[in-house]
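For reference, the chain that follows is the form predicted alone, supplied as structure tokens.
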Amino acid sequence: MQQAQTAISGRLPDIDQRDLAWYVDKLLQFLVFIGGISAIILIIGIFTFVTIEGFGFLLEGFSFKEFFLSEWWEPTDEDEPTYGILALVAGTASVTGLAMIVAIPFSLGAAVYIGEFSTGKTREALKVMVELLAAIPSVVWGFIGLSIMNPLIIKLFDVPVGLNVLNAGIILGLMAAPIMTSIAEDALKAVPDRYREAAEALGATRWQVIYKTVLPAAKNGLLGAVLLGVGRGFGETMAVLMATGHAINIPGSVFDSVRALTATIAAELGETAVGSEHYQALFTIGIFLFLITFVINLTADLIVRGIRKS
């Protein structure tokens, strides 16, 4: 009888521990679910807020031809305010395009070296340095463009102003490079080692293995990295505001000052009356930017998912 009671009492703690582990597991599942769904709810909430604030302009003052095809952005004109974002779109596109010209070779080269050549502590140190570059605040990059790149461009190219497309493109390219490097390096790591071994067995050199085997196999992931870099460029605000010169202009060269869409919102939103037509027009630009970045990121995500399935 005593042995039976001892056996039962010895099993009770095990049952309690299993019950506790079950509850803890369910609690963690619930917390993870809340964390995941909250991100979706937050994005929907932001888009709803921006849409509501700009909805009045879309219903009353919006003209597709003027908004997208006119280069005149003069919302403070007392007689006839105009809301054309063509010059702003051209400025944003020119800066982002130059930034990608700077960032793509730098980021892909760094990813190839980290993923294919470096080993051990060297690889870990380089990955940490790339992450540290990504952690630098955008206002610091803008200050670099304003105080260092500005006089340097004036001196090297003999131009009157160094706050232009070239300045912002270089700064934005350096800002986008870290995230592109990380994603590109992950894409290269996802290529199976048997591909490399098969190419080496056929007599290919190290560079031939990378150029003819690894890069083609990782092309979807690399394209996803580039698209995320483009999204980063379109969404950047403070560095672009400080480095472009903030002039409404369709650029004819890299030495022209421009104004970006994001910089326009940042510079003018605090000076407009809440609910005014100008205020609502700025939120309409926000809707346009949100849709552009959403399409870019969705495309990049679909491409990355495609490489994972293949």
The other form holds:
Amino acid sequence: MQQAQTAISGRLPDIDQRDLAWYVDKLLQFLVFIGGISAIILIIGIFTFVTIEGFGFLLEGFSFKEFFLSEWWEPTDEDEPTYGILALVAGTASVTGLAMIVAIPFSLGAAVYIGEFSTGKTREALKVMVELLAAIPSVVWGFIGLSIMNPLIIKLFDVPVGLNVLNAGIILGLMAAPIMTSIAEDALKAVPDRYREAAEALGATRWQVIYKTVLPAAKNGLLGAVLLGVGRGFGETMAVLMATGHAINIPGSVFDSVRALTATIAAELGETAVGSEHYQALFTIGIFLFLITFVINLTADLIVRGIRKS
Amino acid sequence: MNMQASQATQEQQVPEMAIHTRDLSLWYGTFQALHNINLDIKAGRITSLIGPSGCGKSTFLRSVNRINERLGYVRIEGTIDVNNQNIYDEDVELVQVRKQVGMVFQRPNPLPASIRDNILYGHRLHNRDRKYSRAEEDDIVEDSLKQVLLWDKVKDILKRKATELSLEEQQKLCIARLLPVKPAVLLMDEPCSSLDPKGTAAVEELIWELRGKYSILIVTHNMAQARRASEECIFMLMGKVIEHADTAELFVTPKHKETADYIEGRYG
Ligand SMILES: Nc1ncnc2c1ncn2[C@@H]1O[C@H](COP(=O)(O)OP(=O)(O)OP(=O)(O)O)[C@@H](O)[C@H]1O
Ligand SMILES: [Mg+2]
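Coords for the form predicted together with its partner chain, given the form predicted alone:
Now the full complex is given, and it begins with the chain already shown.
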């Protein structure tokens, strides 16, 4: 009490002096702010750039029907170039679909084991391994697809080419599994332990606790994990470029080669004249991909966040 | 096999002892939390378990349905007989123990499912050999909820999530969901401590209602509650049983100095 009074009644020295610390503080605040909003600036910037580059095509050459419904992607045809992405969408979708068939059981199984069964050191070691797996560059996976999976598929199934939906799907599935495992494990961890305790006390076995109580309680987070995997599948480029065979094709079986949307951009963009119709068409694919992955990731994120809150 | 046999005899003559322990000791890792517990807890009565914080009340309770084993580092010596069957025998199935011995926790913990599914959870687990019709299940739900005096409140919202109920209702539901499998013993670990006074009174009243039908062992911090809502009382201190007597007797003429000190509030 007394102290406070002296502080008020006493003269406040140098109240308007700005020393170095003040400027450093302001500067750092500004830098941190820039860092903080950079993600937003980048997203808007990239979207604007991609849109501007693809805009000419969207305004002039673009036919909705041809773009989405034609299976002919023939941008270099001398007489009449066509820009249909149906086959490319089919390529991306088939590879991603197969990848999920591979990745979902893998990642769910791994997450359940890590989250519900393993303890102590095993658990920590496994988590580190999963993180390491997630960090393997995609070109390495592509390389595995080319040089290991390719001859293996040819030998096992007696087919002429081993670069196909099967190859890319497995590679992509293995690639997506670690991140899906991480997210799924987070979702399991978010299930309060008293649910498990309650179920066990009612007489459930360990396995019954998991499938009757934990998995249903975590289902949103698990869905989020799968969606992130799908997002990853749509966006992945290098591995699918190397493992699909890169042939434009609506696949009739898993042994058909296909071509993905992303791989098309990666392979062709360097060979087109900047600003040409072909160049702009590739950017239109970019817009399309951007929108799809944006929506998928946003949905996944909202779902996962929803769980954290509740 | 053994369990069933003892169950059959139970119907003709209720065994005197619901829980009977011999030299029960328990360790968490290297820390000994229970020391040579010898208790005879009578069937059909409400027995309260009191003692200062950390004396091992929850630990004892949690070893009677073996839920302690969820922690990998618990070690037990001695025996606990529930209805004359040592539940730590090697050939005893954990699931059967949990069927005989239901547990209510400190914090109400309904599962994140509908009220109906919560009631039927244990029942479905323990009756996997036969498919029950909807009507039969409805009867079970109604009967259980009536026993806990909750039926009138929730009969129109059985599909609603159980976690949306008030805490008092949740705790009653947690008691109700034990009943369909007809347990012999109900363990309750401070079942009212997260409820307001009104909820506490309601749940206490309910527990009193269940007297005679089940053997109830209830941990409480609340001396008044032990006094008014139990027939026998056990006082524990530092992992040991100090005194076990009729509630009236224990509170009026405690035989041990520690008991007297505790009920007069000298342990805090
Ligand atoms: N999971 C555990 N791991 C290690 N030690 C434990 C564990 N649970 C309890 N203990 C210890 O065992 C002793 C008895 O604990 P317990 O929870 O049974 O006490 P309590 O009588 O129920 O206390 P309270 O009234 O606070 O609930 C305490 O010393 C406690 O620290
Ligand atoms: Mg306790």
